[in-house]
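The chain that follows stands alone, in the form predicted on its own, written as structure tokens.
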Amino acid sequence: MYLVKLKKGKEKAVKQLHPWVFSGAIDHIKGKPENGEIVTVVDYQNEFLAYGFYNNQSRVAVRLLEWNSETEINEEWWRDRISKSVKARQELQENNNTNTYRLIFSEADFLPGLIVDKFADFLSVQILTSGIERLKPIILDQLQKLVNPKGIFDRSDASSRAHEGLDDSSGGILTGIQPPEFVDVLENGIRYQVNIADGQKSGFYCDQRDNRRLVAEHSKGKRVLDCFSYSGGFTLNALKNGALEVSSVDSSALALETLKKNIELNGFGQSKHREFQSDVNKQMRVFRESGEKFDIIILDPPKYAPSRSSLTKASRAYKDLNRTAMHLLESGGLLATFSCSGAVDISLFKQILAWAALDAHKEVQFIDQFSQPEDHPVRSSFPEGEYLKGLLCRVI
């Protein structure tokens, strides 16, 4: 097998049992591997440390699957692991209230590149990795004997394989029928129609699916305001819990048609929602102008901050976003403020929305916290893991 050795020093992220090797900390490479083949990560003393797979192209240039020397990376190590990622949501499999969840979350299941979302009888899939594409062949056939869905689509997203010099693959049915435009799936007891081949990322995002519900039991006869509401599911369950009215604020026609169909599919009637295709920001600014207030308003904006190099640009935009909601709300009304970027750490944000308030004139108090469900496992070892964080704050 080959041997990547590490220089003096950047053994210790290894034997903590972190996932990532990074280009700069490797001393030598024994052989030539191929991007995706299984290599031996050995210290400065030439001590085994873990398997993973090799990538030149990569500025991981190995992720780490095993750390046991005894242990062969072999076809049944691959279906153990699948089985046992799919084994950790029997609870959500079980639940007759919600049949849309991950089934597979990448480095957090030990499977660093795959990412597998259930949509009610078909799966969603991401193979973001050199190694996992060499092994797509048992990864669906080992899916198609566990879950045994109708059929498996591919929606890797093209970015993330470029940066492993992979080809984009996005877009085709991979195993079984093709989907039609809109798989009918049921989150919280609520229905909605997901458009898999054409969605956003894998087509739906049920990281969201505990904080929609959280958040809606506040609901009950207020006016709230849902800024980047996609396909509707802050704006769903507030209607569901009883809410006065819900205003829906986003720049795709796709996600406002989708969200109008979901609205009716649950039988909610549009007397009490209103519909705004425009660019938050500016929709806000239109609000203000206006006059018009609000009981509550949901902020879950894009990613602002894909890498920490882009974290001062971001701080500044998820602060005037934040600073924008608050003039928006009655005193005591409540911001419901989510960022799905890793480098924005918990206390990162909650300094945000304090000088968000300030430049506002405003106080704020944090009431309760929010993060990613159970089917988003964060490993103790692996921190980058856990990107989606909120925050519900009562602006006075």
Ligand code: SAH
Second form
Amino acid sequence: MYLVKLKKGKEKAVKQLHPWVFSGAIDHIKGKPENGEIVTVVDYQNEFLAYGFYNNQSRVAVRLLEWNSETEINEEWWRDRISKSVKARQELQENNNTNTYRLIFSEADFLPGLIVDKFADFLSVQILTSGIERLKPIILDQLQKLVNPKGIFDRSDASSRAHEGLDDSSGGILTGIQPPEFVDVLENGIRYQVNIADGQKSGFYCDQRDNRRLVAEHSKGKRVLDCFSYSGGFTLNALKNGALEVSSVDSSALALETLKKNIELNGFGQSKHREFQSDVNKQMRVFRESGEKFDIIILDPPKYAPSRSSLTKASRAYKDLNRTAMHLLESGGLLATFSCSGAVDISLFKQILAWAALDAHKEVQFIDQFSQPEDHPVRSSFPEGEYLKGLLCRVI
Ligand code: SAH
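I have the form predicted on its own already, so could you send the form predicted together with S-adenosyl-L-homocysteine?
Once more the chain from above appears, this time first in line as the rest of the complex follows.
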């Protein structure tokens, strides 16, 4: 067994069940583990701490798996972990209104570097660590046994794989049949076409499922502006809930094309819908110049702060975006605003909204708070896993 000995004082986080050991915490390594092999982590006095898999390329040198010294990490262990994750999604599996959700969420499900999403009868997997790469055959076999999909598709993000020294594997069918160009999925009783092969990331952002429904509850008879609409998650929920009119803004032509297909698919008709292929900030300025106002505005931008080092710049970008949106709301209108930057926590996000309100000469009441859904759990020992947050603000 390979031993990874930590420097004095570096055992604290491991004892608190945090799943990462940074390379700088390591005193020395006994033996020469290959990337992805299981190692035993010990403290400076050689006391057992945990088992994990090793990688010499990544900043995170060991990703921890098991803190009980008596437990052997073997095939059984992996199969059991996958079963537990799938079982934890039982309620979603039994929900007739939704057939797309995350089955396995990496560290949050004790499987660092493995993400599995379900799209109706197909699965898409992301294999992002060398440890998981080694286990691919067992993982695919167990998923097939438990979920019995028609096909499993590889959507691994190339840049994350590169951090672990893995090649770009993405874009192929791993087992079963090739999915059709568009897979028809159901979420909150609404149908969507998802392009598993070419869509952004996994093709559909299932982490906003609950928030789409919660925001839409306010939309009856309202004029709604859905910014960063992608394939229409918030737009379609608003139309379903009787919005007077919904305007969707996205810079991607493909996203808006899919959105229009999705409106047809659900029989909502285009008469209550307008779409704008444009930069959101630019489009909002156009609305302002023409004096257009809305009752509800949704802001669901991409990640502005990929790391803590970009926090200042990102905070300013969030502030400017939200300030501009506040100018477009009728008095008492609602702003549903999101951030999927892990580095921006909810208290900073509230602060940003307060700054935006001051700049816009408005006052904001926070009336609801949003986070990520049950299939994107946050482990108490791994707060880094909490990334999605949102606020519903009444703007006065
Ligand atoms: N709200 C969506 C998910 C948004 S993902 C949903 O519920 O599914 C972010 C989207 O923002 C992507 O579709 C991307 O094309 C778009 N985007 C990124 N930068 C943009 C910009 N500056 N202006 C307009 N759209 C942008």
